[in-house]
Structure formats: structure tokens, C-alpha cells
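Taking the form predicted on its own, here's one chain by itself in C-alpha cells.
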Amino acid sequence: MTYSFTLSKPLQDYSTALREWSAAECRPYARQADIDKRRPDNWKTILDTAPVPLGRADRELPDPLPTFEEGYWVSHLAFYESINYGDIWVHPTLGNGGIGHLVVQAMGTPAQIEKWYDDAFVKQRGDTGFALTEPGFGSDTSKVATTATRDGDSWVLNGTKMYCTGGAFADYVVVFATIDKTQGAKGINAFVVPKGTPGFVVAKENEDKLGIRSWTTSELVFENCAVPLDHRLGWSAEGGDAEVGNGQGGALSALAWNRPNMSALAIGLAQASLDTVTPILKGQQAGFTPQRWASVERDLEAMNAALDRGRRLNYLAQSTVDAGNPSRSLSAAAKGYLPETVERVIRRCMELLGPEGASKELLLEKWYRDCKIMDIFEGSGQVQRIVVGRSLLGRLAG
């Protein structure tokens, strides 16, 4: 079965303008952002040169992204790929980021959604954090060790989280903690912890890491951090302590619809790598034998084709979300296929250039470091392939 998807001309034009701007105006700052481990000091000036809306949250007046006939989620695929074509540092500077609000939307009561999604995120254009990962586990979310203990009218949180994107400055962080370790994954619940809550400590604003060094990923510590009962997502005064939803399931559902966006981000890096390498190789063509040059051309063609397959898979997954019939298995397939493919594409681009490919004169080695995390965070590729296998063969698969 093949699937084709053609973007409308308005979205194509927007994507082209965004991509060209990102490469021309943002990419020159990529190396320094990686070295400094933060966005450029003049980031606002850079963003002001954009010829199209970026959805910035730093402006007093709203700066929404345009709407297109393809729908919200499909349109965002084109946005993610195009803006990250310049470099990975650009997107987080726009603000209104994080994914904590997606958990609120997936798990919250109507009152919680109104307060922390509609008001705090949509109206006030705030940033939200997603605190799940801990030092003691990676992909196995059932091993959450952070605890939440009820004390009268409060939940008291204790534990440590790491790699929380934007956690140091988010308006609130959704923290996953267990209320009963004997229940395993079923004991995990999600709690909204606003910035400045006593006991909420930013232990490290930006952790040292292999790639995406300009992204703020924080280590957070919760020391007897008390939040009101209604900060437990899904809890209401009417429902009391009744079982109102599984925190692990909420985490996974919140991530599911964002996974193709991460794949689109990775495509932007891979396409930038291919577009960097291709003219260099063509300039060296005279030094290749005809057979060797034919092999290089086959490699370039195959890599572009692999990215195109990934785009179509992304569009297929997100078109189901826009149509109101989301497919978790398609989302998992996109996340399971693309980041790993992108890593191979960028690595092959480096290999084709030889020593120059690993030189810091080019950005290939940086983009290779950046893309590795795309296969890990928001659900590793291995886990996504298990999800796809189970959808095809049944729950016992994997």
C-alpha cells in the first residue's frame, strides 16, 4: 500500500519561506549556540527578520501560526521540519512550549482543563513542563519512584526528575508520581506543580548532554513539595479519591500525538545534511571514477527517498488526528521509523565526505549529535516498534 500526500499551495509557500529564512538567518548561529549551550543573545532580533508568522510567545500582541486546510496537526509537521531545517536552537526560542499542557488536556477534569490548558496555556501563552524521566529509569515508565503522599488537603511530592525540557522556567510542570508503589503503573498519577511552589527546586537549569545542548533540559528536585488536592489531574471534589485515570496512560496518550512532530523535526536536520553534502560532492565529482560516482548518486537518491517515505508516514499519522480518529499505532510507526533513519542518513552524509564530514567546519557532526535524542525522548524507537508489533499481532507481541 502506498500513500501520497500533497500540501496545499499556501502551506507549501509558507514552508518554503520559513525554511529559507531559517537556513539563511538562524543557521549561522548554530555552532555558537551549541558551544554556549543556550540560544543566541540576539535571538529576538533574529526572529524579527522572519518573513512569516512564527507563533512567538514573547510578543505583546498574539502571533499565531497561520491556519491551513490540511488541519492543525498536519500543518505543524511542515512547520517543525521547516523551522528546524536551519538548526535545532530556533524552535525552543519561540516560547509557548513544552508538553505538560497536553497531559492536562488528556487527563484533566473540565475545571482543570479550563484553568491549566485554556487559561494558562492558550490565553496566557505560557510554557509547561513534563516531568517523567528519573535517574533510575528510561523507557520503563512503570518504575517511577517519585512519591505523592496525601496529607490532609494536600499531596506531598518527593523525588527527582531529569531531562525536563524547559522545566527551569515553565509556568507549571506536570509531575508523574506514584501514590502506591504496590500497584506498579496503576499507582502512577500526574500532578500540576506551579513555578515557585515551596519544595520545588531546580537542581540544574541545563544538564550536560550529547546533543540539543542549546535546549534547556532541567534536573528538578521535589522536597516535601505540597500541592492542593485538585492539582492531581483527573481529581475532583465530587470524585474524591475514586480512581479517575491512570497517570502512565495519560503520559503516553499525551506524547502519542506529538511524536510525529519530533519525527518532522528530525527530518529537518537530515534534509539540511543532505542539502549541505550534495553540492560539495558534485563539486568533487571529477575526482571520482564513473562507477564510484554512480554509487554516490544512488546513496543520495536512496536517502532522499527514505526521508520522503517518512514524511508520508508522518502526514498519514497526523491526518488521522485532524480527522478526529487518531491512530496510536501510526504515530508509533512514525516515531519508530524516522529518527533511526535520520541518524543513518546523517551518518552516511558524513561518511561520503570523509574527514571533512566530521569537521567542525560543517554542522554535520553537530546535527548527528542532535538527532540521536530524537530516537530516545517522547518514547524510544524500540518501544514504538513494540507498540506497532502489538497492533499488528496482538497484545502479547514483543
Contents of the next structure:
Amino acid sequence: MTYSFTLSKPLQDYSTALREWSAAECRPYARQADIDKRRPDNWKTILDTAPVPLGRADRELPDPLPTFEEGYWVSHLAFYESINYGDIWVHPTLGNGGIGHLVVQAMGTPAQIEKWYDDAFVKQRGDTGFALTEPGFGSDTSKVATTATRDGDSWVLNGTKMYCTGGAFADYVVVFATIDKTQGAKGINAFVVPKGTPGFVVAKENEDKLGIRSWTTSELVFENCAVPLDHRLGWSAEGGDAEVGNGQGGALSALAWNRPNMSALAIGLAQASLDTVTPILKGQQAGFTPQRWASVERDLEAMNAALDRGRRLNYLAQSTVDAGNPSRSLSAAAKGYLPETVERVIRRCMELLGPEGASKELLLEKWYRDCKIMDIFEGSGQVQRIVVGRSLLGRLAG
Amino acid sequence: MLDLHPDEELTEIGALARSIGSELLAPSARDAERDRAVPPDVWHKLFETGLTVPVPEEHGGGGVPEPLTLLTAVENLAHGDPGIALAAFWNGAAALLIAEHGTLEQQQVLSRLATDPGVRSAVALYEGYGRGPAEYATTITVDGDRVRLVGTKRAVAFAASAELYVVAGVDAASGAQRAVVVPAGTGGVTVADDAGRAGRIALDAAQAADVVFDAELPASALLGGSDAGTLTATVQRLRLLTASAAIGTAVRATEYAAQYATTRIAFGQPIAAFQGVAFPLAESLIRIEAARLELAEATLVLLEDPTGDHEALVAQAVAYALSVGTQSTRQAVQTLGGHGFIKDHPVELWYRCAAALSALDLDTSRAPFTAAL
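Starting from the form predicted on its own above, please write out the structure of the form predicted in complex with its partner chain.
Now the full complex is given, and it begins with the chain already shown.
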């Protein structure tokens, strides 16, 4: 037997504890966080009630996530789904929600990795931001218009970045900028810009959004923002180090392995929706005709099965990353597979209840708003299909 | 003979409703949502068009449009803004039912409904859980000269401000479909305002709330007296008309996304040049055409055979139209990407409106869940 679809007992137990805690202690704050467009003020007190380590960044003492025999990336899938099962506000409060450090890890010199990954992220559990998207582009990352100009011992950044999760308060933001527009994608480089650097302006702390309103989605402006030479990833104070990939490639690598995690977030919301409506419907079963009740059961069964298919693809993708043999195509497949189905699952949960399902007395309508971004950020469904298509058809796919 | 082309009247009213939608409704969509009310000046102007409170001329109204004309009018007003269009349409639906089926005595109220834009009236139809009229659990039972009304209705527009409700249900003794006219303030009518206060994902300008009925009324409250006649067909038409708002929303969202796709540049060309972007929008357009025709045919079948059992036909047409609404609006958000997810563009509003409509009246037993992949 080579296959096993069962998580180890310790990971199962950890996930169950996390899921139950998130639903019981965090979910009651979900509506207010959506209204206030920020995490609850007492978020630290809420997190203190967790029965298992959360990997919190705000703690003096280390609070690392436990390690499981499945490996880092597979374990994280269970973590992301379970933490999001309570509500979408919880996960970003843990701090290490940003993904800027992943770019450092992928593109940095050993010295940069030590400073901004090992120290700032792993040891100090800092928040890191990822500033790639601009008003003029999203999926087409070759269109970076933010510029970085060498001025003596500094790189001077100018431009505007949008949809930077946590950008307003991240300890540092990795900013993608072009040093030479004539070089296209090759001219794009990544720069570490610490919070408080002169010229780093938070133009808009949070966008007015359809969903994930409790997440801080920032617009950042860089106005003659100067950083030392060694803040360019792949460079030291003396200049460029050995061959490093271009910034666009680094950005895409950083995104690739995180993609199934986003799918896991979506699964958490969909499972929460199913587990919300199922007992309500069962309580009303007496009022249903046998045919209607049979159709309800069939829908619930089909939706649970659909989520399980998505989980399997996620585990497949991330187990290859843990095995040291990652595949961009599998990551893209996992992310391309489920988000639209999650929209349908949550919507069907609303439809099964009727008007009550669209009411703000329940969280279904909120989760239906929250989940829409899952098929857009970190690579839209269309982009995932291009990535998967190219594994089959080469560059002709597009 | 087959004829699938709109006649002159249909075309004219459609164009008129479209222009009212774009000039009057669309600019006020965000205000109506924020205030959970249609702005008074918009309400008055819309009321004056006569499109939303269909009352015959002999009762002081502007006449009742042909059924297909009304379908087109609702679609095109919703093209401007579904929230305002439906608030106005639901307010006028009671007049439609009373004009069509009411006794002379009941029709006395029509002139007031037709001439005073300050009056609100409500129709109580929906019960949730995907149930159509054939499964309504609300009972309207005649006992001598009294009528007993028992049941809970969901998402009743203007529940708290209506002067009267028209409530649809089933005679517990005979199984016949019935409706009663219930004046506001009648004992045993409770507006469960919690849902209204909390609000919904969208369409809050209609101020809908759940209403619990446990009331005794005089027999004269029965709509149309003891013979309900073709009442069910009209109730079914109201469902089709509501669903046509989903089509108007889908059309607008698809047009907006298409416009965006032709101007947004990525990978060296407008994103419309990519099939991954263009095809889903084309599919929306195809579905919209199919859904619109299905609503129109169902409307005609109800007119031609108003006493027949058309529950399945209507439920399919409504479920399909509502799903076209949700699918088209999600595709519109998807086309705009991150820009579709923020309130700088209206597509996120349409995504929510389509979801609210879909939760209102989609018979899930006839439209099983399907995964996207």
C-alpha cells in the first residue's frame, strides 16, 4: 500500500482542537470584525484561550506550531483550514500571515535570509508584506511600473502598490520595482523596505471591500523612498551577488507554494457554512416533504464530497513540496480547483435555508462575500489554468 | 406560429425602463443601500412612471401593462439597480394581485395605492427552504364566515410600513390555493423585525422582514371571495417577474465586465483578447438569452392555461434565471479581479444582489448542487 488518505493522529487531534476552538471562541467576533473592518480589540485575549500553539507573533516566548510527521507544508494545510473554520479574521492576527519573507527566502543572499527570514520572521515572528500589484496591473506581473533608481549607496523607489495585505503595519514590505523598464520582466527586482523608511507612505490603510473586510488591505505609495544597497534581494552592500533569479520569478515562486494554503482557507469557510446549515435544516426536517428532504441530503452529501476532493489535491501539492520535489503545476491545480466550488457551496447553503440564509443574523452571507477573493488573489483562477496548461502544452498555452 | 421577437410595445417599454434604470436608479444605488430605503425623489419619479404599481385606469392607475411588458420592465429597471427596482416592484405587487383577483370591495383600495406614493403595501409569498406555492405551509382556512390565517412568511418587503398585506397560502381543508388581504394592525400579525434590523447581503431598500401570521379575519378578506380562480397563476407570475430582475442584473454585470475587459491591458493586449476572460463572459450572455426566453415562455403558459399545474415549469425557469444571476455576477467580479472586489466598482454590489435573489426563491430540489470542476 503506497497511499494513505489519513492524517496522523497527532495532526488530526491538533486540527480538531484548533477547529473547535476557532468556532467556539473566535467566530462570535466575526460579525463585528466585518462591520468594524478590523480585528477585535481584544484579539490577544481571545487568542490566549487557544488550547494548542498557534505560532503567534505577538508573544515574548516562542509559540511555534508543532511539527508533524506529514511535514511543514502539509501540516500547514490542516492549520489554515482549521483556523479559518471559526472565521476569516483570525489568521492574519497571528502575525506571520504576510508572505514577504517567502520572497526573501527564495531570492535573498545568505546574509539577507539570516536578517529578514531567520531573525525577523522565524525568531521575532514579524509581519511581512508583499507589494507587487499596482493600480495598472494584477496578473501581468511584467508590468511593474514602480521604479528603483541607483543613487550612490541607495536604491530610490517611486511608485504605488495596491492590495498589500497587512502592508500598513508590516515590519517590512518586499516591494517589486523595475531598475530598467527596457528589460521588461528581467528588470524587476525585489527590495526590502522596513516600516518607517522615509518616503514609505500608507496612502490607504484599508480598502472598502466586498469581503475579508477585517483584513488590512493597504495601498502604499513610495515617494523617493531610499533604502541601502543591500536591501535589494540578491545584493550585498558591495553590489550584486551570484546569479539570482529576476524579481518577477522570485515573486511567482513565493506565491506558488502558498497557493494551496489559500485554497485551504476557502475550504475552512465552506465547511463552516455546511456545518452551520446542516443542524438548522435537520431541525426543520419535519416541515419538509420526503422528496425535498432527500434533495437536501443529496446536496449536503455532494458538497462535502466536493470539499474532500479539493483537500486531496491540496495535500498532493503540498506533500510534493515537503518531499523536496515541488511542482508549480500541482500547486496551481490545487488553487485553481476549489475556490469557485466554494462559492457555490456557500451560496447553496444560503439557498437551502432561503431568505434566512441571506440574512446577517447568520454568517453565511459574510462568508459568501469573503470567499470571492480566494479565486482572485495569489493568482486568479485563470492564471492557475495557464500554469497548469503550460505543464501540458508548453508556452503555447495562454 | 413561433414568434420570438418583441413587438413594438415591448421594445419601447424595455427601452424606456432601461433609460429610467440608468438615469434614475443606477446613480442612487449606493445611497439606497446605505440608507436601506429608496431616496424619496427617486421613489416618486419611479412611481409616476406607472411601471411599478400596475393598476387599471378605472381605479385611477395608469393601466396594467401586458404580462410580457411587465417582465421586460422589471428586467430593465433592475439593469439600473436591482435593489431599487425590486423595492418598487414588490410594493406594487399587492396592487397587481388585488386588481387581478380582488372583489369590488377589495379593489376600493386600488385608487389609493395607484395615486399616493407614500402608501406601502406588501405581498407575503416566500417561505424559504426552496418551497414554491404548492408546498407553502401557510394555511388560509375558511370556517363559516371567518377565515383563519396561520403561517410564517419570509422576507416580506415593507413588512413594517405596509398598510395591507396580501398573503398567499393553502386551504388546510380543501388544499386549494388562496390569498387573503390583511390590513396592517390586525391582531395576530407579528413583524419579526430582527432580520430586518440585521439586514441582508443586499436588497435592503425593500425593508423586508419575516412576518408571523396567526390571525382570524372575516370571510370578506379572501382575495376574490371563495373562488380563488386563477390566483395561483398570478402568484407564479410574481415569482417570474422577481426572477427577471436577476436577468437585468446579469446583463448589466456582464456588460460592465466586458467593457472593462476591452480596456484593461495585460500581457500586451486587452484582457478581452484572452479566451479565459472572453469565454466566461460569452457564456453569461448565452445563458442570459436562454433564461430570458424561459421566463417569457413560462409567463405565456400561465396566461394561456391559468388553472393548470405549472409549478415545475415556473420553478425551473426561476431557478435557472436566479443561477444565471449569481453565475454572471461572480464572473463579472472575476473579470475585474481585485478591482471587482472593492467598492470603487459596482460589480461587488451586483454579486450580492444576485445572491440575495437566489436565496429568496430557488427551489434547490429541482436544481441540484454541482461543483465548478
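Numbering follows the first chain given and starts at 1. In this text, the rigid core denotes the largest set of C-alpha atoms whose superposition between the two forms falls within 1.5 Å. Just so it is clear, the model here is predicted, and its values are computed rather than measured.
Checklist entry - Once everything's superposed on the core, is Asn325 shifted 2 Å or more at the Cα between the two forms? => result No, the C-alpha position differs by under 2 Å between the two forms.
Checklist entry - Is there a C-alpha shift of 2 Å or more at Asn224 between the two forms once the rigid core is superposed? => result No; that C-alpha moves by less than 2 Å between the two forms.
Checklist entry - After superposition on the rigid core, does the Cα atom of Asn158 shift by at least 2 Å between the two forms? => result False for Asn158: its C-alpha shift is below 2 Å.
Item to check | Cα displacement of Phe288 between the two forms, once the rigid core is superposed (Å) | outcome: Its alpha carbon moves by 2.8 Å.
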